[in-house]
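Listed next as structure tokens is one chain, alone, in the form predicted alone.
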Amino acid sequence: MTVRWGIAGTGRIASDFVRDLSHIEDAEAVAVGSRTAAGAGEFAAARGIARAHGSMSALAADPEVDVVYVAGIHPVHREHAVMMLEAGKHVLVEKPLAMDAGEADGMIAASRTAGRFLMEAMWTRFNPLHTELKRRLDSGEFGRVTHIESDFTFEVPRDPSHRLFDPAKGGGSLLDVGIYPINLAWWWLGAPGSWTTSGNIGPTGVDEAVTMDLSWPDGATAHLTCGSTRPGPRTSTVTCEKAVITIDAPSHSSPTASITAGGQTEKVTAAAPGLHHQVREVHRCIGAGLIESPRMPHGESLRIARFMDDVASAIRGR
């Protein structure tokens, strides 16, 4: 049976997503909601998608939905997540799950009195490298991880309208990603014990650059960055007992790593991530009747959506 998606949202990664759903043979784009019916029509005809919407309550009402992807700005996750669940939609919620844990809190409680699926698009959890490394880490090949280098650290011109530098659009580095490197250090080694952060606010008030230390309390570290005004190196290293494990660049979507243990280095290849290795997921669960994902469960979500406040308040002295 085919899982009809509708698109809430027509920027880059919206595009990104119609295009990545194409490899999954029982999922279609039926439909693409925006604030007007002119932005909608025209995303629509160049992608071949049947129905336009000019506005998210008129998708949230179309019955030939299933799923909804949510992939507008930071701030808007919330209130569309919201409606399309409350219309009995299941919804995949581009990350970050929201603006802050609250909202996140809220999402997740109208995922369960709707009794439908949601869940946060973290898509680096379900790419084929990623996995493949961390179920090797699980069978314990590598022991224990002892500490975790993770950089998400890029340049763009300093434009107070972009969306990454506007408060209003949700601004800020630590959102946009550094939530790549603090999902690396969760998924691998939980929530830390402890930690401290440093970061430069910007002269329109939004983070541009976050350094976090971590540790737990088994005596595993980790340092995290993120950054959107400077170029950086976006690898992630992971140091365990048995072996080192270097991500390339950009890490968080790379397929290639090597890995060193006992004088040798073997380089590991895995077919290409994209954002439709998570659709596999929203399926299976779908179809297995859950509401959230064990892999991105809510409790995750929501932990880290609480650990980026801390973050954020912290920074500002607050």
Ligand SMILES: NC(=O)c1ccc[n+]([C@@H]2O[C@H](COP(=O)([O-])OP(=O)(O)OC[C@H]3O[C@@H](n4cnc5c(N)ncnc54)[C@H](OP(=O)(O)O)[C@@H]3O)[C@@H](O)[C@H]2O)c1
The other form holds:
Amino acid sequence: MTVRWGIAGTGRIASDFVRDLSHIEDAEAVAVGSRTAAGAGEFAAARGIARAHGSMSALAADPEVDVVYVAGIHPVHREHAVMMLEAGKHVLVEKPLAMDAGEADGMIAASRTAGRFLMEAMWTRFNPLHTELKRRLDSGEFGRVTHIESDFTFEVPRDPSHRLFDPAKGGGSLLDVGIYPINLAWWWLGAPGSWTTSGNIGPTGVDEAVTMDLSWPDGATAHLTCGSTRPGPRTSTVTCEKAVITIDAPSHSSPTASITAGGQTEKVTAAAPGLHHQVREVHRCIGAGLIESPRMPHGESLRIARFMDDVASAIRGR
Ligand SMILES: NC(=O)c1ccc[n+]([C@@H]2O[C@H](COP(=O)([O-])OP(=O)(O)OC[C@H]3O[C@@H](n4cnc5c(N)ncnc54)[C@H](OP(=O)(O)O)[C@@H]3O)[C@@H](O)[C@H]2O)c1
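Switch from the form predicted alone to the form predicted in complex with the named molecule and print that structure.
Below, the chain from earlier opens the complete complex, with every other chain and molecule after it.
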């Protein structure tokens, strides 16, 4: 049976998602919602999507939509996700799930009340390279993780109206890309025991560079960095007891890595990454009657949101 997707938003990632959805045989983008009828109409026409809605409430009321992909800027995630859940839709929400942990908590509560699926679209956890590396890590092949270095720093012109720099649009590098190094550390090591952070707030009032140093009770450590106004390596290096794994840039979505162990280096190349791998998990969970995925559970999104709240407060000296 085909799962009928609605797309909430018409920006860059909405476009990429519809493109990647075409890789999934039992998925179809059947409707799009936008703040304007013209925006929705243009997006739908260019992609062969049957129905274009000029408001999110019209998309929510569309009886022929099973699951909605929330693809707007961060500050609309909570409103759009809760609206869709209350209308009986399952929901996949772009990262970060919400602006803060309070919003994330409300979204999870709405999912439970409605009995509808909710997941943060942390696509890294579903990309082929990352799932293969995690499988090998879990098998014990590499031994325990002892240190992670992970960066997502990229250079974007400082346009105050761009969503990355405008506080009203949820600006800041931590929420936008810092979530990727944090995700890797949480996924491979769990929540840390202690941490320190420092960061720069730019002229538009949002963080433009953040460093985080984390430690775990077993002695593992991590150094995580993100930023939006300068180039960075965007690689991840995971040191384990028996191997050093280097994930090539951009490491959150790379298909390639090197594993050095016992003086030998193995090059790993996996199938292409994409936004569709997570869609298979959404379909599996919906089919199984689950409201959360064990691979990106509600509690994990909430813990990461709480950590980002704490980091944001610390770098502002609150
Ligand atoms: N997984 C990834 O690799 C990845 C990559 C990029 C972005 N993202 C995430 O995807 C989300 C959207 O990012 P994007 O790069 O696609 O952003 P974008 O191109 O700027 O599009 C954002 C969309 O948000 C909607 N929106 C609602 N209220 C808005 C407002 N007040 N001002 C501007 N737009 C508003 C607009 O849709 P309408 O005009 O149709 O209402 C707009 O098209 C973010 O949460 C981001 O973190 C994920």
